[in-house]
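Single chain ahead, by itself, as structure tokens, in the form predicted on its own.
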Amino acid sequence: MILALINIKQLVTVSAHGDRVKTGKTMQDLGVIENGAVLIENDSIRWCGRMEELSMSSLKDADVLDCINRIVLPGFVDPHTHLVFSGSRENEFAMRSTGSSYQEIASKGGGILNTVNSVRQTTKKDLKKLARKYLNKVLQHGTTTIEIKSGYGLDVDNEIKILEVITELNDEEMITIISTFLGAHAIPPEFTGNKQEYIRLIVEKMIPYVGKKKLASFCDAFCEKGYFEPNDCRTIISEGMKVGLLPKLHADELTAGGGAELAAELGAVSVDHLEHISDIGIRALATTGVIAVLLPGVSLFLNHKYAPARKMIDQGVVVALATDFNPGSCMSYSMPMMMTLACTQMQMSPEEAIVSSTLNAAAALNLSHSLGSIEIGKKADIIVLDIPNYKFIPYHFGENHVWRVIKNGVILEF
């Protein structure tokens, strides 16, 4: 099957010229082709370039999508979400709006444990139904690859339930889903005052099963004061690596706790949040190439500090963006909205925001060899936007500008 995209006003390739990521000044180069075209064969990109270079004979057996006056980008990649959940926490949102802090809400039974209680009471079938609804909306907003974490079960049966939902949805849905095990998301109520016993349960029961059944690609942990200290995370992540789970970390979200430095030490694929990252942590990420996944939607939603993206990029850190879609700290699955926040609140340029939502975001999932840019041989995950130029994406916020979504070479119908 051959699909041709023609008359593209701006073809934003995000070409990396063989590199897996873009850093520093190279993030300004989006490889834009004016009046472009793309040829897709089966699920991969066969050719891309200017319309005048396109051989008309190549269109003979092709389905043609006329993209006149529209722009084309790689599908967005969202490398940090908690999309499988049940219940909602609008009451906590209302409490924050009148001055309650994240920690105060958690001390009153809110926060992560609120959702844990709901998920434990929800069947696997119903969890999958809720998640499928969100995934359909995610695709409509141009995200073609998404990471989903567990972490709302916090016991053996419910963590496995969530991971099985994620795995089955990846098999059943068009969107590509990457699974992450996050048993170390919080201390469950039944282990209050006995954190080490819960860590033992993670290490001795959960991780071996997840590894054996191949229910996840990554192992994550919430490295934060009051949750899991660096030594706890080192133990958990190291055990995950023994069964083939690649390391990630939630770090430096509420305090500067040395999480970025730990991620560099462990050779993590990414370290996420980083609102309170230290200068030493920034240098460690720049030196090791650990990807910084920044979550501006969380800072907006919780009225928290934003991560120092400008400083990170200027010092050579690989920066990616994600939504952190979840019921407590960011009820948005819109990558374009994250791009707007990156530009207005973190001093990122539109070009840097696009790179961070495509190629670098794919690298945060170890997928930039096959996703994240429009280059020959890569997967044909492409979005067509009904806007005049790529800078319009973060500029006209709150609107879904996606006209067509192409996943694995197939034009999706919604």
Given for the second form:
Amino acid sequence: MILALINIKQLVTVSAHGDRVKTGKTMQDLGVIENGAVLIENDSIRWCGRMEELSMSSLKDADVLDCINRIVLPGFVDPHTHLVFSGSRENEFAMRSTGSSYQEIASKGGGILNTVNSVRQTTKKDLKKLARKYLNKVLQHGTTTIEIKSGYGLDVDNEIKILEVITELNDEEMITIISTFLGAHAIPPEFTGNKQEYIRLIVEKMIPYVGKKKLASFCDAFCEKGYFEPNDCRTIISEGMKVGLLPKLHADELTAGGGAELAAELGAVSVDHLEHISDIGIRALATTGVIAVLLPGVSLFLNHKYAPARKMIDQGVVVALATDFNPGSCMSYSMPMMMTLACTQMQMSPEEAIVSSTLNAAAALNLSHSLGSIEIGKKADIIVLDIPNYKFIPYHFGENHVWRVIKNGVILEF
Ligand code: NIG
Ligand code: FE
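Moving on from the form predicted on its own, please list the structure of the form predicted in complex with N-(iminomethyl)-L-glutamic acid (NIG).
What follows is the entire complex, opening with the chain shown before.
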């Protein structure tokens, strides 16, 4: 089966020329081909180049998608979300708008524990139904691969319930879903004042089960004052590594806590948030290649400071973007929205924002060998946008410009 995309006004390949990621000045080069074409064979990219170079004989027996006046990009990769949840927290949003802080709301039993309470009362079937609805919208907004974390269960049964929902949805839905175990998201109410006991539950019961049943690829922890200290995270992440779970961290979000330095020490695949990263932390990420996943939607939603993306990129840190889609700190799954924020609030260029949402975002999930750019041999996860050039992605914000989504070589119908 051959599918040909022809007459592409701008083909944005994000070609890495064999590299896993793009850093520094190479992020400015999107490998753009004007008037391009792509040949897809089954689920993979067979060829891409200029229309003039496309041999007409290769179109014989091919399905043809005419992309005239439109642009083509690799599907967006969203490497950090908490998409499996129930309930909503619009009341907390309203409280923040009149001056309460995220931490104040959490200390009164709101925040993460608000959603935990709801998820514990929701059946697996209902959780799945809610998540499926969001995933459909996520695809329509151009995201073809997404990471989803547990962390709203915080006991053995409910953490497993969420991870089973994630892995089953990956089998059943077109979108690729990468699962992350985040048992260390908050201290559950039944362990208040007894954090070490909860950590013991994570280490002795949850992680061995998740590893044995292959319910996740990554293990994450919320490294933050009042949640899990660096020492706690070291224990949890190291235990995860023993059963094959690759390390990630939520770090330096609300306060500077040495989280980036810890991620570098542990050899994490990514460290996420980093609004309060230290200069030492930036250097540690630059030297180790740990990917910084930045979440500007959270800074917008919570009215917090933004991560110092400009400084990180200039110092050679690998930067990726993600939505962090969740009911408490970012109720948006729009990667283009994150790109607009990256440009207007974090001094990233449109080119850097696009690399951070495709190739580098795939690398944050250890998948950039097969995803994140339009190059021969990679998976045919491709989006067609109804805009005149790629700069319109961050520029014309608040509207979904996606015209077609091609996942694993198949044009999706919505
Ligand atoms: O990534 N920072 C910790 N966890 C989530 C927030 C989840 C919530 O508030 O429900 C985050 O922002
Ligand atoms: Fe998060």
